[in-house]
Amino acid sequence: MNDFLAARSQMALSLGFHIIFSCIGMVMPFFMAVAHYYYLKTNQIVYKNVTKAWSKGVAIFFATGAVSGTVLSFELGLLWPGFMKHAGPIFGMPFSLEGTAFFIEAIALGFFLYGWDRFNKWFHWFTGVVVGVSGLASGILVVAANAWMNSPAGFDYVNGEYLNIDPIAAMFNDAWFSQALHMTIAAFAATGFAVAGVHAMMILRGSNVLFHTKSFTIAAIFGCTAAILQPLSGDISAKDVAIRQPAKLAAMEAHFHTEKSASLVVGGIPDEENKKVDFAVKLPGFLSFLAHGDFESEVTGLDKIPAENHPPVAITHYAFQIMVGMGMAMMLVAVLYFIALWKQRTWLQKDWLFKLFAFTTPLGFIAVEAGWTVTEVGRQPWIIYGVMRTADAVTPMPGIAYSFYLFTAIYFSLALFVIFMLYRQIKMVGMLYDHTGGGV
């Protein structure tokens, strides 16, 4: 493994690990706030139990996310000094604001965790809402920084120099809204289905059924609503990428040849040497519609883009297919769940519905990881799209491979620690959070 590949692999590992905790940190506080609100309005102790249980989970993920996020901040400077030298003054504002949001989130979480029976009950609830809002703002600000890498703005690039810097224009670049919207909805869908799936498994086991049923309902409604909205944000993102990053769209769809009424490729194995896709299902005109809202429009293929600027097609294509596949599966389950809520209430007592949610527990986070693979790998060979190549930004220091192995071990250990802590929380629900066994 050469140093360039090691640096990219370490960054991919760090991002892939951190994004799970970021999503949960953005979303779980809202679940917690809803449960808390129901407790304050109904005085049903089960909702207080759910709120306290979820708040401990939020604390675990917050602590782990803080560690992994701090590591990422250092990695940007240590692994990519060429990038930070030029990019830091331009897109530093969202990172600075993200730090502010992080500190607000930390303070509010402390108030919430230790504020039971100490604050006014509605002020206490409000501190939980602040945890969610600041976490959500933190995630959106980081995505704005990443969007700048895909759609650089707020500066003039003249003779290798970055002049006339405008941090506001950089932060609110052309890609920030579509990326922030897509990522936010994805976080709600992934976290909602993961939390609902865990509680569904506990319901199937007959453990603390009322506690887990209330928890399942809140998480499932959030997750299913997001899953149904996600294709709309995906359509916005696809149309944006088609305009700004045609190479990325071409790699996503393994679209080798520029043509009108371009076909949407479902599945398939890209053959980059012969410029074709084997074993794929093709839907004529649908790629043109996806990209430009018109079944007859021309879609740029990789043949119009210099070979040295081609992203890795196979990885981008497979990741995109996985993301869409997982999203469609969750949307199908969401539709069934809303039918159950509105028309078929008896389904809500059926084991098959809980088994469906248990099966879909990991799908949202698989989709998130695949989506970020599309975003990052599809931008290659650029670290700042159209301005700086990734190879030109990497550190010249040797031995990065050893750093990659070390961080792999650290993240693996952290993952085991988090799994153990969450398993312990779930197993001790009856002892810690549901003393009556039913929560009524």
Contents of the next structure:
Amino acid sequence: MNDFLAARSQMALSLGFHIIFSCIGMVMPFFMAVAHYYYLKTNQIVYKNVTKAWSKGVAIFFATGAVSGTVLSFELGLLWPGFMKHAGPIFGMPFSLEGTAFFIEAIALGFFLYGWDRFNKWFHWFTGVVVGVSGLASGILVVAANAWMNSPAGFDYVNGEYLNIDPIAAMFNDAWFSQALHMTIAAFAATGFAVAGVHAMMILRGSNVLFHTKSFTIAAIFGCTAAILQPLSGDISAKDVAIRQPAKLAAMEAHFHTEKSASLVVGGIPDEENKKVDFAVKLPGFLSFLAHGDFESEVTGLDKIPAENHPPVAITHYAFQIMVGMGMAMMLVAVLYFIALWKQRTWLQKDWLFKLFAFTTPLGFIAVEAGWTVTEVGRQPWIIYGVMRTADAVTPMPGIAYSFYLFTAIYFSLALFVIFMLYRQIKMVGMLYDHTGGGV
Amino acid sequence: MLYIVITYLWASILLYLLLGGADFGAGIIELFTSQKNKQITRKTLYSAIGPIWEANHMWLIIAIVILFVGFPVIYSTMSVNLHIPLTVMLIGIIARGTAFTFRHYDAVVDDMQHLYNSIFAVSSFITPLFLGIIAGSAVSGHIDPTANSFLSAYIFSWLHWFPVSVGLFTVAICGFLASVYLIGETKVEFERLRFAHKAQFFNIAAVVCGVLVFTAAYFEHIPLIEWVFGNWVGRIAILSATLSLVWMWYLLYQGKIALLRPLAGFQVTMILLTTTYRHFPNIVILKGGGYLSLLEHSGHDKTIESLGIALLAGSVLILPALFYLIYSFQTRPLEAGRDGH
Ligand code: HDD
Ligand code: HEM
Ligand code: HEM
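What would you give as the form predicted in complex with ligand HEM, now that the form predicted alone is on the page?
Time for the whole complex; same chain goes first.
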């Protein structure tokens, strides 16, 4: 493995790892706040148990998210010094604000986790909400930094120099809004489905049913609401990408030839050499509609883009198909669940509903990883779109492959540990909470 | 505005050294505690750092963000030439943070605890060791950005006696800070005595490592003596640190513990002050006499300005909340065993 590939893989691995923990860290506090609110209002002990059980999970995820995030802030320099030397001062604004948001989150988490029976109960509840709000704020800020890489703004690039730097304009770049919106909703969808799925499995097993039903309902409502909004926001993103990064859109769609009333390519195997897609379903005109809101409009294909600026087509295309596929599946489940909630309450007792949710546990996170692959791989060969090539940013240090193997081993074992830890938490639910009346 | 940003940088390094250092030190103490006392030490330790450990480590992130936003050349040079010690430090951070959390939140208490404990203790030692090595290498003049062999560019930029002794010194300081901090955290008399002994042990260790640092500096032609004693600020700082140390030991034998922490904090502050004052504004000294300066290698004005505003605004939000957090858990400490969640 050459060093450049190793550096890219290590970055992708670290971010792909971190994103799972940060999604959970951003979203779980809201679930907890709801459970906690019900407890404070109704005094039903089961809600307190749900809140506490979740908060232990969150503490584990938070710590893992925090250390993996710390690693990232160093890795940006360790792997991409050429990029950070120029980009740091331009896109650093969101990172410096994010520092504040993280700090507040860490403080509020201290109050929340250790504050039971020690503070005014509403103050204590409020600190939990602050954890969520500041987590969300930090997620939005860091995505603004990423959006800048897709849509550089706030500086003039003259003869290799970066002049007239304006960090605020850099932060509110063109891609900022669509990416932040899509990411935030994705975090709710992915975490909601994952949590609901785990509780659904426990309901199917028949253990601590009351506890798990309450947890399931909260997570499912959040997750399903987000899953219905997600394709709408994805449509905004796609329209945005069509304008900003035609090469990325073309790669997502494996759209080789510029044409009017272009067809949407679903699935298939892109053949980059012969510039065609085999075995795909084509919906005529739909790509034009999705990209520009008009069935007749022209969509730029890869033929209009110099070959040295082509992103890897196959990976981007597959990743996009996976994301959209997962999104559609989750939306269907969400629609079913809302029908159950409003019209067919008997469904809520049925095993098949819980089996469905158990089955969809990982879909949201698969979509998140796939979506980021679209964004990042689709931006290649650029690290700063149109300004700096990824290959020019990489560290001169040789032997990055070993660093990549090392971090792969670490993240892999860490992931196993976290799963093991959660498994033990869930296994203990009965012992920890049932005898206190949780099953009542 | 540049000076405000630099002040924040310095302050976050100091706070990381003090708070994060005490935190690391707690793990180092565990490493140096006999098997039979480990359990109770762990309890005291948890109740002391549980609620704030996450916040303690934020200072490192603040420092690093200031560095890459405000002083990108310094950040990228260090990232390239000190890649290896930085990576080791990062692994230490990962191992430590997760082991600390896992051992506390694992729902089942069994043999896994041994694993978490040893990972926690060992990484508590490794992380500050490498932090010290990184800091030591930055000023040692071993970094050579023009080097073209792997060894001279990436290994001998940091693998020398001076950086390593600075690393050991940092470890000793962390152990010292933590022992002094923990003296005030326990109500059990014999434990207090044990922490006092630990403080003594790390105090001696720090002095030994200090001598090592000066010796290594002498052999590697680093004018450390001149930096520290060649100016009034340095001399006054060292003198007052020494006096306060004597005072601290006197108080400790008297059994008065109220002032111990501020005094220990003061000593470490003075050490950081002397070692950075003389260099200012050069925080990285390169091979052959070149340097990277906070004043000359800062980012564009507009960047520094918005960074400064972000930091000031952030402090208004953060500091009161942080003080309230620390205050709350000082006045309403967690009871050992009943860990408050
Ligand atoms: C639960 C996760 C999830 C789901 C169900 C979807 N997405 Fe997504 N998508 C993401 C999670 C995600 C993401 C991981 O959050 C990304 C990566 C970067 C970003 O801002 O969001 C993303 C990126 C992303 C991009 C690239 C944006 C850019 O590079 O600026 C587009 C065009 C879409 N998505 C479009 C869609 C469409 C049309 C969907 C229809 C179902 C969809 N996404 C479902
Ligand atoms: C603010 C957030 C992010 C920033 C600042 C960021 C930054 C970077 C950088 C600097 C690189 C290396 C250069 C390059 O390949 O262009 C990269 C690559 C990559 N990142 Fe991101 N990233 C972010 C979010 C994510 C997330 C959450 C994922 C999750 C899966 C991700 C996936 C990837 C992948 C797959 C690559 C490799 C692309 C390739 O080399 O083909 N990124 N990112
Ligand atoms: C889209 C990508 C990212 C998102 C959504 C995100 C979001 C978050 C969130 C919500 C947390 C809080 C931890 C938790 O609650 O579990 C966190 C932690 C952290 N993230 Fe990220 N992050 C992303 C990428 C990055 C990148 C690229 C960096 C590198 C600079 C970074 C640096 C950090 C740091 C330093 C922490 C630790 C803060 C703490 O101790 O609370 N993150 N991230």
